[in-house]
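Just one chain is shown here, as structure tokens, and it is the form predicted alone.
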Amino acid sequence: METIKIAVLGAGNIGSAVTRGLAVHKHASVTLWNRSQKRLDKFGNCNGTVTTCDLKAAVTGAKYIFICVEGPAVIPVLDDCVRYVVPEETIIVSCAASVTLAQLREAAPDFAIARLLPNIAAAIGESANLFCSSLMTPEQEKELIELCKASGPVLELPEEQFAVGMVLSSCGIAYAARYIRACMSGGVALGLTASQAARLAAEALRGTAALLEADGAHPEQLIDSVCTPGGVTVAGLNAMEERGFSPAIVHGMLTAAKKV
């Protein structure tokens, strides 16, 4: 397989995560935009990736261009992009939340484009990837798809299921990150250290994901397998329903959608 050469642009939390994600594919050559150096600098080294402040260079012969900038400077930074490129070599790949498969085919009408909603954890190869494409082969969404599985497994959504996946995937982080520095706060009123509560915390729910996804279980069988009649878990777990653990969880979830 030949390389691919990709153009990453936008430096910031996303871009950077996509990028390390990315560079990890063995036969990938990954360029790093940014319209300011110092978000490059902060970026570092990773693998061989390439970074650079002229747009032109980073886009040039890339066969895939990953937008990663904010959702008001997407169209702007394609505008400038398709200059450089030619529909018949290159693959438009929006990491914006906001912005539509129409709006990105109005600005680049004659590009394949997809749109991945990626989270940081694609730094790590541990992100949730939502997936969905416009004017793609069959063969370009495989090669897509298999690439962008370096940065975590790729679920393709219709579009207009794309709020509410990314409030689960993207959002997601941010809910489980609360959970646990709930668990650093009652652990330590418990008389554990915080960094033990947190490590704790994080393994089950490392175990816990594991767990379901090798037996592919409801995730109240796994509950009631570690609730034993009158025991200490579920009468934990009756007392943060009691406050209203799960009600708040799709409350928030709800909230969220809107807001996208």
Ligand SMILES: NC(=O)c1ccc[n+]([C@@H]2O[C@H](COP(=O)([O-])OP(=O)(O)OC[C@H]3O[C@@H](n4cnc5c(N)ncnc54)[C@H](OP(=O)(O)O)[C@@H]3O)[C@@H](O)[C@H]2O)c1
The other form holds:
Amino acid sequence: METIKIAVLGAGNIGSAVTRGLAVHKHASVTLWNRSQKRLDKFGNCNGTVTTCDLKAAVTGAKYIFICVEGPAVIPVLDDCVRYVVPEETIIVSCAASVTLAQLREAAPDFAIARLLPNIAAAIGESANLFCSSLMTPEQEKELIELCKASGPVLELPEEQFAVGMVLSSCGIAYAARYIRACMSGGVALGLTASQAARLAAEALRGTAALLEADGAHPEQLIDSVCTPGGVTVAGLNAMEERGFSPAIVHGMLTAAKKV
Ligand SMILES: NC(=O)c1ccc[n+]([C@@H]2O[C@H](COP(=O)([O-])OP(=O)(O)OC[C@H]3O[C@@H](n4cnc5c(N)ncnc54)[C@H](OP(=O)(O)O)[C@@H]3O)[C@@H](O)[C@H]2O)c1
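If the one shown is the form predicted alone, what is the structure of the form predicted together with the named molecule?
Let us now look at the entire complex, which starts with that chain.
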């Protein structure tokens, strides 16, 4: 397989994470562009990634351009890119939450285009990636999805469901982190150090996810197998539900989805 030249545009949280994920792919040669130098300095070195503030140098000859700038800047940056690349050689991949395939298509009419919604765990190959595309051949899709798997599993989803998917996959990092933060408060109140509590809560989350994935079980089955009748776990769980644990999560997700 030939080396694939990739340009990642935007060295913010998601651009940096996507770059770190892609950079471990053995056939990828990644250039990270940012309009200003500061974030590139912060990014540092990663598996031979080239960093630059020169957009033309970043995108010229690139087979894939991952656009990771903030929403309102996506179309202006794409407008600049299409001056330096041609549809026969380059595929556009937008990681923006709020820009649709139709809007991207208007700015780059003849290009194959994909939307990829990663989360920040892309940096360590553990992102949940949402994917949809326009004007891509099955071969192009296959290669791109293989490439994106370097940052974590890829789930193909109709674009209409991206907002909902994102609430779980991208926003989900913040929700899970807040759960761990709350466990730290509880753990400290019960006499653990904050770091002991954080570690135990994170390991419990990791174990839960691994069990669900391994067995394909429903979460309620795991709950049943942990809750001894009249025991400690169910007492805690019921007390959490009395304070709105599950409804709070559903309410938060519905609120977030309305804002995408
Ligand atoms: N964070 C997430 O978990 C997540 C998940 C999925 C998708 N996304 C999407 O990823 C994109 C970036 O989000 P982020 O969280 O990485 O934001 P961020 O950390 O604030 O980074 C924003 C990036 O956009 C660049 N930028 C802003 N205005 C620009 C302009 N006019 N021209 C060129 N570059 C410009 C910034 O460059 P400077 O350094 O020069 O300001 C920076 O590289 C968004 O479209 C978001 O929807 C984010």
